[in-house]
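The form predicted on its own is given below as one chain in structure tokens.
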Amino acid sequence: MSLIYNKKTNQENNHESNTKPPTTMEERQRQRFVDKATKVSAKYLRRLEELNGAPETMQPFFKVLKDIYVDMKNVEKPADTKIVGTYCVMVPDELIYAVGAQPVKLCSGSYTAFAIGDDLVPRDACPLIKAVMGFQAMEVMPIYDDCALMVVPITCDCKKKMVGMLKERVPTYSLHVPTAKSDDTDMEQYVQELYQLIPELEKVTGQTISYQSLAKSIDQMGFAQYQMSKFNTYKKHVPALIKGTHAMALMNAFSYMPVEQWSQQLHLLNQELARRKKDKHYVSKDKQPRIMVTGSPIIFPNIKIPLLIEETGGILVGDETCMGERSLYDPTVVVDQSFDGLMRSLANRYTRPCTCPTFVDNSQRIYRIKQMIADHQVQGVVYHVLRGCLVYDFEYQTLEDELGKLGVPVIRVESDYNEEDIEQLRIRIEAFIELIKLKDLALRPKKPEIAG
């Protein structure tokens, strides 16, 4: 039976499910999908909330994840605001805000949507792509169904093929990303790509991008980046002031909140963390192993890796993933105040500092990870690889060699979008954390023996 249904709005589907039981096979299958997807999301949200030490100001971030994944609501926005879906941090949110639309990152971590997508794309395709296509097929999430346009940067072969599949269902724009950040010719091409994106955005919104609207959106994103830099300062504290899993949750919430609302809530969280620091209210012990995670994106509700790290005795203090802090690492630096200057500043901000392995030369990523290890006093690195995510898998050996020179242990963990591998992952991560504890114990200075 086909999984591609006749197009209905999410409101119509919800109204029908609330007023009468499903009668057709398609309706029953859709209802089973919704029930299972929301149940899994609620389970992981509950684990997030029950993880010891959540600041009170985290609640709005939890609520956003609940609204989107458990209650399957749309993002908060004015009624006449269009949604533009994106699939990578290399799509400038500033351009979308400048044209009066709301950007929403549509990369998915849903196990249930992954199971549906497994029948739609090749077996060895990335689980993220499978989950995205699963949601597109089932038509139950408004953040997918209400998109006026989807923008997909071509950062891997799977995304390239996904564009073709999405175009059959919704207006989709493929954004070509340069393969070399240091090559001026490639960068010039990316600037032109951004210019070509503008009329596509204006077409779906009916509004035009002006110098004033673009400058305003750059300022709005700049405030978010400023708050993120303050948050990172608190994350470096020893002992820890916030659990890393909670930090990853607030970064996931960034995908579904208007930037001004998210920035203001992060400002309140930073104030709470400042009070925690003053009151010496910590969420970790002095000798608790400080872990960093890098590699493939970790997207709600697929947060089993960070949860396992902190449930088995570690404290997650660093996150070098594209759905985490990387999206707000560096602010847009404007030198030329003209419109073209703003565009070139955006092109630089979204590529030059980016540590995505899609680039041919990615030595900058190794440097960035080493810098984070030093800044956050990291004692071990968990390298997360989604099954089929070759671009990240390629770089593991290089990172292992470089961290070996520093004496920092690293473990590669491969996972899929299901719960079948959780116990195996738990055993490996727990053993890795115990190894760090033993290493730390061996390095501690021994107390001098007292003569009898």
The other form holds:
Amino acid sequence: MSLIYNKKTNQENNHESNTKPPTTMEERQRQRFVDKATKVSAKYLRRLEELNGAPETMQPFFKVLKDIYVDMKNVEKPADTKIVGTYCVMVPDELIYAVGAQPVKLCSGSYTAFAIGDDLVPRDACPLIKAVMGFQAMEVMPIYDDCALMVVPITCDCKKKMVGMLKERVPTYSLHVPTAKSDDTDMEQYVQELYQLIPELEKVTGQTISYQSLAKSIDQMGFAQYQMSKFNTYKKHVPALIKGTHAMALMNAFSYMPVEQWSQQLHLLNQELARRKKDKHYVSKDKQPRIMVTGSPIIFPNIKIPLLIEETGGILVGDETCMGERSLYDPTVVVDQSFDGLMRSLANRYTRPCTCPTFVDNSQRIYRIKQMIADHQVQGVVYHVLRGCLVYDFEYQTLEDELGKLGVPVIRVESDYNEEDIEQLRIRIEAFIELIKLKDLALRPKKPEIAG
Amino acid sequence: MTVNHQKNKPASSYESEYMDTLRTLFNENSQIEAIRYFLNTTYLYFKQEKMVRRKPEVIVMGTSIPEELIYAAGAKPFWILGGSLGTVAWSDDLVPRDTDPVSRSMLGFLLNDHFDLGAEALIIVPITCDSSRKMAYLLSAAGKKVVTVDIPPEKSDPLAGLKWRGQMELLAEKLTDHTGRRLSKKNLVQATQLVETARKLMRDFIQVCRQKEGLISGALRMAVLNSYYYTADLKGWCGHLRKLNLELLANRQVISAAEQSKPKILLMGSPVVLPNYKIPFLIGDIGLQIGATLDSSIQKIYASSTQHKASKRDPFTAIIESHYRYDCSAAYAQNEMFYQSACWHLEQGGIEGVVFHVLKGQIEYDFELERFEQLFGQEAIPVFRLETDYQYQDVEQLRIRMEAFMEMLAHHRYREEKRAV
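Structure of the form predicted in complex with the partner chain, given the form predicted on its own:
Following is the full complex, with the preceding chain placed first.
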């Protein structure tokens, strides 16, 4: 449990590693950690880039992932801009931008940090928490170390307990997410929660939220959502215009980019996809099984599931995860043009359409998945369960029953943050894709036999 | 979803489990006449024939709801606390593999082929953990009338009290709608008096057991306190507990020195609920003594709303605030009340070791462990983490580990005595 070392900046680390070898055991251990973490991230980034069909305009997204995970740099932001770390999808980025800070989503997928976190939190905690606590303890990632405040929505048992642990180390604010969202009282409570968050955010930067600053940030996020909705229409195209793994990478990059920069880049990507559509430049074949992934979040560098799907002959056309499309669903709809109206719109936008299993009644998620299956012409669903992520596991059975009625095959893959299960997963996913191909073949109208 | 699955295990394993536990408790402590009532109360609660006929008006899952509100609404709370391996088997098809046994057992009580407790009941589900939030959905999807209570997870949050009040007001409204009886001031005061009498007697009982150390086993002490949740007649139960306290005080039985000198441990963590008493029995079997227990249900005994400043003027506020303050369930980000209670036990002294009980899947307790290791470590009191579920296959393995722990305590004691000499 004594993994809290003296804090050093990454520049100092890199400088040290270039000039003289680390001396103490702790330094050597930290250096090994950095080497291993960057190596794994570089490997997955390479696999991402090598996956054929990546649009040219994807490069800036790849660069961001490289900056954060391989070069261990901080997010690109104007000097003196404070970073506010967030988790899950219930923290309104708009409020953070409105106080002049930069939101960074800190949910992590690092295998190396997971291994460190394994010693810090109970064995059965989910790997995401272990990875976060691992980075927190090693103090080598600027995005964690430079956070002026962490805002953690209490969405599951692990996040709830993580708040307690983080509070002992860094300034942390917990956001109580109501367990229901249908009643006005639930919404009223979340509005109060957001109002209570404002002074905490204002303390970070010393700036106060004004109507103008909030409206501006809502507009900025609205533009990102608009670009995202355009991107989604391209994703629905048959045959596919972009690989799903690449789409997930750009969604992951959203966590570490200023929203304007990200939206601008997505705008360029959308233009490229429009050209591809016109030129009939596709990345999949007509009959390639169209797969959707849902369940526990898939966070870089833990992108083994989407990579396996696309490496074994499937095409990932949709992702209903909180690191994917769920984080940029419907835009904020402002009905009442007052400050309170803006706050209420935010509370609505961050809870009502949200399909997180933290809500007691989450049947909305089933409808959402069904809708996505229809929109994206999905032929099979991969249900991803991170070991220890009980809330998603609970919802699997209902989904399986519902998709069974639709005749859409679904496979539950349980995984952890390590590479040991990759071959086993590959066999299962390969078999699943073969099954879909066979099913497709059986459904296809037979050609009349030619006599003689 | 197969709520009434045909392959549900026969009821016999359910019946045999509680019967075995009650028999063991009786055989160990048969010299005390007054305990029969409490064992019988537990027997009648679990008896399957009774379960089939039973139509409770209000069901409460776990202990995180102030029962005064239910009494004030004119109903008797029917508690479902889990604890049964038989009902765990009944809910096997409904929940994921890693679900904790308490939630599995609770769900098994409500969704099975053998009895339908929730047919006419309002089921109150406090959202204390992931399983409870998903369980609430499963129950409502199965057509049950469910009301959830969202417990504010941060007691230090300035809005926590308001949120809790809001939740309690909603619950009161639902209770009133269901029972047709208003939660008037008079009803609340009467309910407070009833519950407070029971709590006072339970506190006395703990005190008497401390005085008459070794007279009754730790397991029986827990069973008597547990039976509070199984009685249908709280007034009668109080009368019998008063009688038991007096009988224990008057008991002149000579307690052997060996019995008195057993190393005393504090059993804390995941609540131990009847009929699954393998841990208390194991502790007793190997020659350790349960000096005290600390879990969410025991801590509730100390939530005295009559001592609240608003008890006379506004009994509703007094009830809900005292309850929230003393609640130490798994619902909180930092379970301060749980920690303070452990500090209190430490101050009281007499504890030589701590058995930290973690039921598989109840991860919140595991997160708290480190803090308690540090706390007890300051006084050189060893903490033994014991992870298990409701299965009985691991008993021998646990016995070996527990025996090693006991040897460590004995060695520790010997070293202390030597140092004193």
